[in-house]
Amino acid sequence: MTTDKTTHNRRSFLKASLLAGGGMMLSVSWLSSAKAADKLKALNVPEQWSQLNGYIQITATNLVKLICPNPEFGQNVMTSLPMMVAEELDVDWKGVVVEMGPHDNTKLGPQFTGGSNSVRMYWKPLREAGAAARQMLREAAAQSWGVPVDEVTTKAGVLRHASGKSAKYGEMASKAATLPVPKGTKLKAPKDFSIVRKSKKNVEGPKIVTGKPLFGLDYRAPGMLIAMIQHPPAFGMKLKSFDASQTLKMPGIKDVFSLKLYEDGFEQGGFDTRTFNDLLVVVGKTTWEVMNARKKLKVEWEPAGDTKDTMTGRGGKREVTVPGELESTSAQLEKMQEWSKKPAQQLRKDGDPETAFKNAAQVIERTYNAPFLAHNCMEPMNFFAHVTDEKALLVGPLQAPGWTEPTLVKRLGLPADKIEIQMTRMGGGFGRRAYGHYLIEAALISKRAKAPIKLIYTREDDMTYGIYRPMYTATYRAALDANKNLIGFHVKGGGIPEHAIHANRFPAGAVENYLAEGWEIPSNITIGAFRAPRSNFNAAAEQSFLDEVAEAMGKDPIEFRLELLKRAKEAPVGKNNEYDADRYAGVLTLVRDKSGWNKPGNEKYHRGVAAYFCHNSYAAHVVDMVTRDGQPYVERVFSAMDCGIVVNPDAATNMVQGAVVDGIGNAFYGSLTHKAGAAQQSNFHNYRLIRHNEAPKKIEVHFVENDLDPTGLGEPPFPPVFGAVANALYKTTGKRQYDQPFKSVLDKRI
């Protein structure tokens, strides 16, 4: 442990200590330079910090700085993750400063924002870091006062002894930083929390509302140029030739050139997804000049034909053939209908579903379809890069720096300790920024241009580039006996280029005869994680179908689900059921009670319900729909969540509310189509989003209270919104919805 000044970058000090139990290597002496120094100056505090571990730094004046390891895109990890450290450190939250850490997987852990994993992943390691630092401070005080460490107590950043001696953390920080990191430090019991479970304001709130530079698009550097890429006009096309003579005559333009993102034979990692490999680049002084000059390019494109990619990472090393067809939505739908009739891969089978359906008194069969969806992050893709022969600095919005750095190492030919990645706040992510092709593009452009550059995608560039939510279809079948009992369940799902079926989720385990199958059609239209991947379609179709089955059985939709969950708990069928039936039933019971389901006073509403499990959490919604001017609107939503301990209740509530609005908008309007390989939607004038007057007037969120470790929250509330909206629409219009989006019922609002 050392005391260091703010002149070291993240690679300048490599000593690390291992905290027992968490398995995480924590830096003891790094401190980002310029940003930290600016903050210190603004706060009028000395530039001398005592480093207790990679997450905690304390000044002699008792100012505590906590480092947030994970990138922020609105889920408020910049507040919730430091709260976990502060809880075990036992400091006064009012005296805490939070700063985003640079990329360093060794010192700050995985640093991946995605999969609803941030709080879940860091729950134990960050608390251990705080508890270890607190113990080091206690030991420093004990040595200074000549008393047993067990007699030293802490409260809100102050050390005390029964003799009357006391000291603020800052007074002992320098000495504490010289002590070894303790092992096996005991963590607080949930009943003793004083910060966690208490709502805290967003630490970046003042900067956001006052327009301070936080995002990648805000970043500036001396001598920085702007770069844009001219992509092919359609999937399945590639660059043949170009004439940049007129472009180079435009004001402010420095260069036009082409380069390859990946060389032939390059082994792509699991998140190295890219759509177009040949890059046609325009570099100039300003965004406006580059945008206008790019229009002057004369480009000849040609069919790419079938290509082969070598993939590594998820699924092991393999060669993938990418078809060269110029695809259209109409042909894709026809192809999916054909494939749905073919034999598919069996994903799970319980009992004898074939006999159950053969002997059924009634078979209910419905098919559900959904289109590609674009992420549409409010801040389009961008990244700053300054690459020289010796080192590289990259700054911008990125969800998964640890997955991108190995690709940078290979493409730049630089060792990892010569590459620095700093993460800015992201203007939305939803999975889109887990794929770092745009960062690699920026780095290669900077290297070629021999200058610092910022690569910027326009909205049109981003929306037509790909890495979409896949196109899905699924056929559900239910077998009922003569007494209207559910005796068989079958789901067969497919998609372009993947299916959405989670074979081991509800109602698997609750039906004696069960079959799940899946199939996939290859495509050159690239896909990526989209808020609750696969689940966002699976929940919509499944929850709509369960409502229809409940109606055929003459049962209340909530009670029907609860009966199935009771069966899954008391007499589970098969193995590998992913969900906890009690917790699943818990959110349904909670949302039933809080919404007043089937209670007087709700007669004006057409009500729909849905519930789903994903990312280790449970969500249920009741959607209340009304008709205004002949059009359906969602007026109220009641939500119930079980995500374990809720670290920051206000932020958690906001996240659920955001998921509800996002889900309603995508259910009604989300759709991206193609014709001859070209995306037919390119900006918000023809890719419809939900509008302010269409958002619910009330979204009431309730959390199941328990002491279980936190699980996911960013994604789980999103999928069941689609099903709840579909079920409410049925009650409103008398018509079931099988094809997303549901805008066919909104003829006056399109």
Contents of the next structure:
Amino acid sequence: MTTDKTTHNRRSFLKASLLAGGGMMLSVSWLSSAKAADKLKALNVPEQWSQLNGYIQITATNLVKLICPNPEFGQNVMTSLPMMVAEELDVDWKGVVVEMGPHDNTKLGPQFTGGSNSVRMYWKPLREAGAAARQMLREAAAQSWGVPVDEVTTKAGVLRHASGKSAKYGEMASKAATLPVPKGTKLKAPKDFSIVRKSKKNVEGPKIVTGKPLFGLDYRAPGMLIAMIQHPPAFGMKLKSFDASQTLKMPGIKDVFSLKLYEDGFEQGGFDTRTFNDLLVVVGKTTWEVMNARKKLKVEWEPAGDTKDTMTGRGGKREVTVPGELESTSAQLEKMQEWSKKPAQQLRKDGDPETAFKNAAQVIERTYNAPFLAHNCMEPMNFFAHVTDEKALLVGPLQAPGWTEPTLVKRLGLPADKIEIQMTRMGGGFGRRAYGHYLIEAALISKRAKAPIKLIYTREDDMTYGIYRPMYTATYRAALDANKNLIGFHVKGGGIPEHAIHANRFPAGAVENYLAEGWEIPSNITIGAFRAPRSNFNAAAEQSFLDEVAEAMGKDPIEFRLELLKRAKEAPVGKNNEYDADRYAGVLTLVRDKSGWNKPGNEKYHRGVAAYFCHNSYAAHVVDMVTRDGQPYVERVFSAMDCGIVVNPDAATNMVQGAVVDGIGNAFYGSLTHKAGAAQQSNFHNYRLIRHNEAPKKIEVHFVENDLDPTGLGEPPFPPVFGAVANALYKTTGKRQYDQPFKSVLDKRI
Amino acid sequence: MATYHLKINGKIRPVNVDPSTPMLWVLRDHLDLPGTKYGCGIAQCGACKVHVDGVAVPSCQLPVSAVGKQAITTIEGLSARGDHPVQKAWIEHDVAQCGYCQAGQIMTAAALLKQNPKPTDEDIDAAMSGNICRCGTYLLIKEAIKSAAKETAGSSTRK
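Same protein, different condition: the form predicted alone was shown, now please give the form predicted in complex with the partner chain.
Every component of the complex follows; first up is the chain already shown.
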């Protein structure tokens, strides 16, 4: 892969098309261009890239570079997004070089990795970019050859005309770059795809397996110092005073200081969420020196009391009171119980649920609870910053540079065009890196230290100083008539500090009398998006509950759901139902058929099923549990997905398998608890993640085949895993699971 | 501070550091070998595993003063061209998602195959369970290890 300095500097990137030129007459064969790129780099030959648009650059020597707009955190966008460009550009994938783009929302779109949106959001623009560039190359050839453009064809990066004329893209690239960008170029029909839908290997695979410095934590710059933050020992505390004299005597230590992340009255946008505002910072030469010196700080902390944050964004500008209480999990659970009995905000109502429940022959009521979860990205939070009076360079792992840049502008007092954010590969994200406070912290530290610095969170900092999945509860009620028909459904959900209820999701639309309510308890514990936010709780609670309702009705859990979906399709109740009942039913029938649900041959297994729709895709899993060494063990999983067109099938399968493994792990173990505001788990010795020996032996992934525009896979397969595991555990142990995580089951021999 | 002459990836590399410095940080901060990853610092995740005389150990728990003459191999030195059978198998199975833990996974797998060229599923679980992958690529890791084992066995038969 080539590294072209010009693409890492936004201003020259914008000018790059003016540099279109060529004259590089090195003999480079198309197919070996990736190797050729390395060769050129080794020879130190400056490449001149013709930029056809923000996503496509071609040299006269016929190297094709595709720019990935979105930061990569393992969802494989550096491969799947360029595949879409290549499909329409009509180039040989083997010769393509992929590079992570600079932060440039004007040229490269929203550049936001999250919400399972990358593929969905870029599906059209990237294919249009490829098609437009191909059209420009054809036009350039037509002009050069004096033939009508319609007669110029392309195949795998070569332009041809019936007269026998032909040229590689590279030969026409500089001319093409000067042509106007066509609009409305026709895109391929799915049946004509030759790259999309064909598995392509991760373009960064060779670098990953050889340990190349791809990640933020690997980034180094001359004169770079290391910085760490000493944060308060508990949520609800703040810095009172500190004595750094011992720390400053330690080898390698340059400075210790405190500063405020946001000044008083700072207007926080939705993604400015931060844990602590007082930063006590140690700066030194090396990581180990700073780690050790930080331990020598003598710090006095004090209760912060109630504080006020000024919020902007959704909901308008408003003052929010953050309670100062030092919270404990046991008290939080009690508080949630108490609040669950209070009147709540009505989120949706269909029919007359009150009467339905009054007239019911049987009411089933169950309450589900789930704890805070820490993201535990394998690469802890970190960012490089070099801030001077004139400009700022920031390099590191970040999901949404466009959301953080305005905050940098405000906090650094520099205009946006003086701030450059480079996005490295991320060692996981799962939503955590959508909150760029650690980047602002790094920038302020660099400015104060007057040096290039890298801010590093230790694992303990990362876990105890997080932006967690909220703590949730929900009470579900089902009303059955004397004939065991479902005549009413009620969900009342709450959370600290937000509830998880998606009022317009299934089974809304499928039940005549329906009520959804929500309530929220404010907290100083910081929360944010965590792989399929809210859905990751709902799919556990609701899918466990539906299993129990089906059982009470004497119905097969899959057939029960299919009946509800049939109703939702044929005579939908209410408005704004978010899901497509056909596609929802489609994944259920697919997983039923592929797993041989209720078919002989599976007697060895305790089977649990769950399905869910979120982030525009549909997922269903059948979890096959056995008892191994006296413990429940998920030995086999069948998954069915509907995400429309599957852009990169093998990688998509990998994503689904990973989500299943991650889901099983979080269902059994995921839990972050607090005592007097302090996180009770700090590292992987007391926060369990799933390990090799606990992963299923087989996860069979099936995709519904259709030609619908593709949607994402990072989140949708994750939530229903919790429900399927809970339902399989019931079959295994005879006990329903109401409280996440389910690890209590593992403590007892079955 | 003390000076050590460490044998790393076949070369002698002098460093001048505090004797307590874990090899993880010696590699990353002093020797410009960032392929070895920091994940937990307490030998729970395996991201920092390197070979010490052929055995995979978490470098976050290995003080530089304890290394002595033992040969250390990092992911950067596992093969000259990224073509160790385990690395090839990782590419073939397209194992990585985020990729952060994979250097540790690969080093652990390579050490396992050296010691046990035909591991069973249980052997693989036992050897690999110290390595966490939050992305959940465990199934592909196992497949890749089996492929690498086959390739190693195949090439030794041919010899």
